[in-house]
Structure formats: C-alpha cells, structure tokens
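Below, in structure tokens: the form predicted on its own, a single chain.
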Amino acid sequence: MKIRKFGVEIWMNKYETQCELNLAETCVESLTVAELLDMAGINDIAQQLHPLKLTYGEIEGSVRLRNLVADLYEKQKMENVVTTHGAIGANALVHQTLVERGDRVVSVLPTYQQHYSIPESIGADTQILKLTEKTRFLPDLEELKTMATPGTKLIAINNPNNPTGSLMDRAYLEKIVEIARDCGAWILCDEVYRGTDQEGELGMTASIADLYEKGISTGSMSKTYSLAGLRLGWIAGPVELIHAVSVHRDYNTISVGMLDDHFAAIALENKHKILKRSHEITRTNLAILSEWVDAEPLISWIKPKSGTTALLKYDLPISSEEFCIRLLKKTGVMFTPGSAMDMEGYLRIGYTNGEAVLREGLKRVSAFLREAASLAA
C-alpha cells in the first residue's frame, strides 16, 4: 500500500532534537512520573508495580481503564471502548475498518493528515472540505451537504481542531450529525484535544459518540492529559463498531502495555487535578500569545477557542518551510510550517509548554520578524 509522507511527523522527527525552544510541541507540558504520582497521593508505586506479571494483560484494555475512559462521555459504557496505541492508532484502525476502495470519505483540511491520506491510500473517493477564516475555521455546512452525497461512508472531523484551535459546540456538531444521518455516513471525530476548551470548569465540549448512533470518538492520554509517553489512546463508539475494529486490531496491536494501562488509569482517576493544571497552562499561555499576536503587524490569526495550537498567518514573501528553517537556525525557536499540513502561507505554534519557554520564544520570533521585514522592504 502506497501512502503519502506524513508531513508533520517528518518535520518533527527532523528538527525537534535540534531546537532550543520548542514552540511546535502540541501536548500540554508533559508530566513527570513524580508529578503524576504526587497528584494521585501515591507514595510507593513499587507496591503496585512489583506484583504485576508482565503479560499481554487484558487484550481490549483493563476493565479499570475502559470504565474510566467511558466516564469521560455522557452515554458510553465499558463495552463501547477499546484501547489503542495512542490516538494515531485509534484513527488508523477506524479508517482501516470502515473504508474500502471507491467509498466516499469527506475530510476537513487542515486536520491531522491521517484523516485524508489513509483513505486516499486505500483508494477511497476522498473529498476535502477546506476550512477557512471566513467561517472561523469551522466546516461550511452547505459545502459539507454538497460533498456528503447519499452512500457516503465516512465524514472525518477534528474537534477541537488541530492546528487552528477552532471548536464546534454541541449545536454545531448536531448539525453535522443531521447531514451524516441524511446520507447514512459514519462520523469519526478525532477528539484528542477534548478537555482543553478556554471556557468552562471541565473545558470539555460534547463528544460525537454521545450525539450520533454512528458517531466514533478517538482520544488519548497525550495532549490534554500530558502523558504522551504512555502511547495510550482509545476508540469510543457503537459496540458493533468496536467489534469490527477488533478484527483489524488483532493484526497490529494485540494489547497496549500493562504499565501504560496502569499509569493511564491512575491519571484518569485523578483527571480533575490534571485538567485543572492543563487549564491553567492553556488559558494563561493563550492570553500571552494573544497579546503577542496583537502587537505583531506581520502576524494575524483566528484566535483559538480550544486545543494547544494556533494557526498563524504571516505577511512575508517566503515559504512557510523557509520561514521555519531560518527561524530555527537564527533563533533556536521551532515552529511547524503550514506546508507540512497542506496549508502554505501559515505557521503552527504549540503554545502550551512552559510559560518561560513561550515568552522567550515569542521574544526571539519578534526580533526575527523585525529583521525579516527590514530585509524584505
């Protein structure tokens, strides 16, 4: 099976070990093991880990963990959940399970590249719904109706959106559901950033799995919960979909690691503490970034309502890749070029690392912009 190179992942792999200040990172600043255990009030993790026999464990994920994941939703139960190797594994499994050659798939752009490159590689009739500033990077519903013809197999969306930080609320998602129901399509909603909304105590909008009988949610411990190192994600959806996914999952997953499962369960048992920390970081740092954008004449944006990233439009006569390479070499600051997400003319910034890193990084970017503007004049 031939598939396009994964733009963002290639960029990150190539440059993230070369930067001094990583403003391309998309996770809320990662927790240490000590910080997680302190939140959980666990003083001697050895007492829990030493008796564990390191088998494959419970194949679909432990009952403990699957129940905790189900509790993140309004209507899901343990039977509606299966664990995966991160959200990247969850998304791939859903596409591989549902999509066949010739099927119509509608994907938004920008989004995580999996959602259009995997269907394209299968030979699907993949339609791209471009998100624009005109709709504040929300899907144009009339355009979606046109693309979602009768018999459409899958509509793939991303909420909150990566990289724009746009957010579809419950009412907007329900309109997407109406369109999908009319044409008989499944909806896959990549919800890996769910829980990072800028407003609300939980900072968590509705899930597509709770709104639609053919709605599928994917998520992980990586972004909102600051535990990317666990490489643990999940699929939540109808039981028949979970069973169908399991056929494919047997070929490439078997099970997630028992230690990953164990630490993910500890984290979700203390989700309110982790979410509180995540909200403090995301909301404080977005305010810092917003103030910076307002002061930069060469930068414009649609301010994010959720997530950990923003899409910045820049006014310089160079490609986004050239911009990012020059920036990295001159300042040590790493951004992600829009070209890596099929969005030339833009830059993606990840703003939820440490506040000091963000402030220093933005200071250096300002100096870079001033010099670049003078050279372009």
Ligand SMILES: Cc1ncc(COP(=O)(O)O)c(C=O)c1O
Contents of the next structure:
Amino acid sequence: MKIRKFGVEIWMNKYETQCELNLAETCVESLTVAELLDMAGINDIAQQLHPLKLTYGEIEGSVRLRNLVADLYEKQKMENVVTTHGAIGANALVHQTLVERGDRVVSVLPTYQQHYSIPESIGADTQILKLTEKTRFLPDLEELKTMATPGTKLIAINNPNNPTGSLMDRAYLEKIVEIARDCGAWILCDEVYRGTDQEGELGMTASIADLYEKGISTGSMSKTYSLAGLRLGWIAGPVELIHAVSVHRDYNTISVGMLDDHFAAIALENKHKILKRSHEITRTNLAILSEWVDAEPLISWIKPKSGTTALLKYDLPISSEEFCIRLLKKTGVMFTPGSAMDMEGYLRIGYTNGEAVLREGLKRVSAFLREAASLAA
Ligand SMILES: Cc1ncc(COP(=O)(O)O)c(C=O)c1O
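Same protein, different condition: the form predicted on its own was shown, now please give the form predicted together with this ligand.
Okay, now the whole complex, with that chain kicking things off.
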C-alpha cells in the first residue's frame, strides 16, 4: 500500500534530538514515573508490579482501565471502549475499519495527517475542508454540507484542533452531527487534546461519541495526561463499531502492554490532579505566548481556545522550512514548519513544554526575527 510521508512525524524524528529548546512538542510537559506515583500517593509500586505475570493481559484493555476511560464521557460504558497503541493506533484502526476504495471521506485541514492521508492511500474520494482564519479555524458548515453528499462514509474532525487550538463547542458539534446524519456519515473526532480547554474547571468539551449514534471519539494518555511514553490510546464509540474495529485490531495490536495499561489506570484514577497540573501549564503558558505575539510585529494568529499548539503566521519572504531550519541552527529553538502539515506560510509552536523553556525560547525567536527582518529589508 502506497502512502504519503507523514510530514510532522518526519520533522520531529529528524530534529527533536538536535534542539536545545523544544517548542515543537505537543504534549503538556511529560511526567516522570516518580511524579505520577507521587501525585497518586503510591509508595509500594514494586509490590504492585512484582506479582504481575507479563501475559498479553486482557485483550481489549483491562476492565479497570476501560471503565475509567468510559467515565471520561457522558454516555459511554466499558463495552464502548477498546484500547489501542496511542491515539495514532486508534485513528488508523478506525480509518482502516470504515473506509474502502471509492468511499467519500471529508477531512478538515490542518489536522493530524492520518485523517486525510490514510483515506487517500486506500483510494477513497477524499475531500479536504480547509480551516481558515475567516471562520477562526472552525469548519465552514455550508462548505461541509456541500462536500458531505448522500452516502458519504466518514467525516473526520479534530477537536480541540492541532495545530490551530480552535475548539468546537457542543452546539457547533451538534450542527456537524445534523449534517452527518443527513448524509448517513460516521463522524470520527480525534479528541486527543480533550481536557486542555483554556476555560472551565474540567477544561473538557462535549465528545462526539456522546452526541451522535455514529460518533467515534479517539483519545489517549499522551497530551492532556502528559504520559506519551505509555503509548496508550483508545476508541470510544457504538458497540457495533468497536466489534468491527476488533476484527482489524486482532491483526495488528493483539493487546496493549500490561504495564502501560496499569500506569494509565493509576493516572486516570487521579485524573483531577493531573488535569489541574495540565491546566496550570496550558493556561499560564498561553498567557505568556499571547503577550509575546502581541509584541511581535511579524507574527499574527488566531488565539487558541484549547490544545497545546498555536498556528503562527509570519511576515517574512522565506519558506516555513527554511525559517525553522535557520531558527534551529542559529538559536537551538525548534518550531514545526507549516509545510510539514500542508500549511505553508505558517509555523506551529507547541507552548506547553515547561514555562522556562517557553520564555527562553521566545526570547531567542524575537532576536532571530529582528535579524531576519533587517536582512530582508
Ligand atoms: C491530533 C493528534 N492525534 C493523534 C496524535 C497521536 O497521539 P498518540 O501519542 O496518542 O499516539 C497526535 C500526536 O501528535 C495528534 O496531534
């Protein structure tokens, strides 16, 4: 099967280990094992782990963990949840399960590239719904109506959105549900950043699995819960869909590691503490970034409402890749070029990798911008 190269993943693989200040990171600053256990008040981890026999474990994910994941939703039960190798595994499984050659799939752009490149690789009639500043990076509903012709198989959205940080609220999602219902489409909503809203005590917006009988939500421990190293994600959706996914999952997953499952369960049993920490980081850091953007004449944006990233427009006559490579070489700061996500003319910043990293990184980017502007003048 031929498939396009995954722009962002290639960029991260190539440069992540070479940078000094990582402003390309999309996780809320990752936790150490010690920090997680400390938050959970666990001081007998060895006693918990030593008797564990390392089998494949419970194939669809432990009952303990699937119940905890179901609790993140309004209407989902354990039977509506299956664990996967990260949200990346969850998304791939959903596309693979639902999409066939010739099917119409509508995907927003920008988003995580899986959502349009996998359907394209399957030979689906993949329609791109461009998110623009005009609608503050929310899907244009009239345009979606035109694209979602009768018989459309799948509409893929991403809420909160990576890279723009835009957020569809419940009412907006319900409008998308109406459009999908009219044409009979499934909706896959990649909700890997759910729980990082700038407002609200829980910081969580409604989930598509709770709003639509053909709604599928994917999520993981990576971003909001700061535990990407667990490689633990999930799909939440109608039981029939979970069964259909399981047919494919048997071929490429078997199960998710027992240790990953165990630590994810510990984390979700303490989700309020983790969410509190995440909100402190995301909210403090977005305020810092916002001040910086206001003071930078060459940078403009639509300020994020959620997530961990922002899309910055820059006013310099160079490509985004050249910008990012020069920035990295001169200052040690890593951004992600818009070209890696089919958004030339933009830069993506991940602003939740620790306050000190952000402050120092932005200071260096300011100096870089001043020098680049004087060279361009
Ligand atoms: C929108 C989106 N979906 C999925 C993923 C994959 O996340 P995970 O680490 O859970 O596989 C990412 C990672 O950057 C992402 O940004």
